[in-house]
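So this first bit is one chain, no partners, the form predicted alone, shown in structure tokens.
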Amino acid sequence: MNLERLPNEEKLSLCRKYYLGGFAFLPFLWLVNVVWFFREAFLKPAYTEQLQIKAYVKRSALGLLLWVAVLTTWITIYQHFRAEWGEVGDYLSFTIPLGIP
């Protein structure tokens, strides 16, 4: 999508629609949120909607790297202690892997 060809009306409902998608657990819109409109945000001149886009960027931005953080500890802590939970560790993982690590 060219996001020169949007009246800054309609980029800011479609950074807001991606910030709030977000929320529906799906970080990954966020990160798109952040990519898309991060130039739009930070290095055009001003213009109304820019300060809500930046707002919106920023928590984005936040938002990513909170999930980024807590998926990344999940992962961590479940590789690690996956054989030590037996059966549990097990019926968590949607292959059974083979062997103790």
Contents of the next structure:
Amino acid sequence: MNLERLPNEEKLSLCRKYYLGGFAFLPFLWLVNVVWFFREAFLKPAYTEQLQIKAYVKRSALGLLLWVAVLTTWITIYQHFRAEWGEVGDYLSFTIPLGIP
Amino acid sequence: MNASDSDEDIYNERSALVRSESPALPSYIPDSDLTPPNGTPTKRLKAGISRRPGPAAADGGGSDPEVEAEEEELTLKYGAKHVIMLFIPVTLCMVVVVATIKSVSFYTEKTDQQLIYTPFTENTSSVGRRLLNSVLNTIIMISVIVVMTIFLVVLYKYRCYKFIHGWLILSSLMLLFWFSFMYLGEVFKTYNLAMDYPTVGVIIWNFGAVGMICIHWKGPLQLQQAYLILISALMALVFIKYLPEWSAWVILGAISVYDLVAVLSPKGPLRMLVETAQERNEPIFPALIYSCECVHCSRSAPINNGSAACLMFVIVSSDPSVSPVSHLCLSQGLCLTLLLLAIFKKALPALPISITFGLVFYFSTDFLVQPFMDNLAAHQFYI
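Given the form predicted alone above, I would also like to look at the protein as it appears in the form predicted in complex with the partner chain.
Starting with the chain above, the whole complex follows.
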């Protein structure tokens, strides 16, 4: 799908849908939104819908950063304390490494 | 994996409509007159369709020999560009699969579990018995594929679009979520990493959901291509694990023959499918067609290629000892096929040449080069 060939209203609609979709625990969708619409939002000469697209891209970026922060924190905590948590740690684990932690 | 039918369904319906990652359907390279008049790249025809641009000029004019010659030249140049563009996903797919096979032992550990479509075991004592079993397995697999293809063509002919759509969605769901979940698990086990359920859940959910959106709805082209490559690789890995060796080779050979028949013969299901689509002048389903958009070409129309071809190439090259050789001959086969496409300007099956080259070289390497190398090594002679 080539953004170039879409009329501006459709671009806005697509951007918006991607933005709203990201709220379903989909930071990856927000990432795609940011990368895909970056050029449209910031590097293209201005057009009517651009302001709104810019807003959506910024908000997606914000949401993405938030998710990254949360995930990084959780992963760090988990990796560090997993062994100490004993049973709970094992219960949470998808794969458990062999050997002595 | 005595797994559900949806395994086979996945790649069957995929291959049929979508020609994604299954040995089931050959890449189908149709006519130049499939190009829509305005050359919109988004018109996605069926799976496995390599579309050449060949707008009015190729069909209509041509009375002026000079113009014709120029057209030919442009076409060939365009074709050459597309060889490269199609080369990249196939190579990437192979790279992913070979990398996985080298590192994650799970996919090469032979297990007694087999797909229900290849019920005959290859664990027999005699060579003859083993050969017989692999041929029988092939017959079963190919007949399943043929039946599924015909079923799909019938569905399409009678406009049961909802059914097909639902089937496609179900199978891509399975691929994107279940297989990738398995893959991730094996990678973590290989590298002895701890991973918790919440994180894995988020990863798989994101991977799968964005994949579904890109494939079945709208998404950036490169992301779609990337997903295509990834799920082809995933599918290939499953086959490598669960298809017994000899059966795999015989199936490969049989598939290329089926490819030839299904595409070139007038009653071939694939040909009928494409013709029906042409008549109705409609894009089919959000299929897993690999679409290379040639934006720099004067006649920009996309060339689409099914990833079943990808899958087959990858399976052939999965034996690590002959990977480079296989890769080479598969690419040569691909080039030749695309060249033929430029010359003949009609629908062509993409698999046969490549697979024939691949098979010939694989087996000759096995029989000729290996003993040679062994002998050299035994005599401590290094070249």
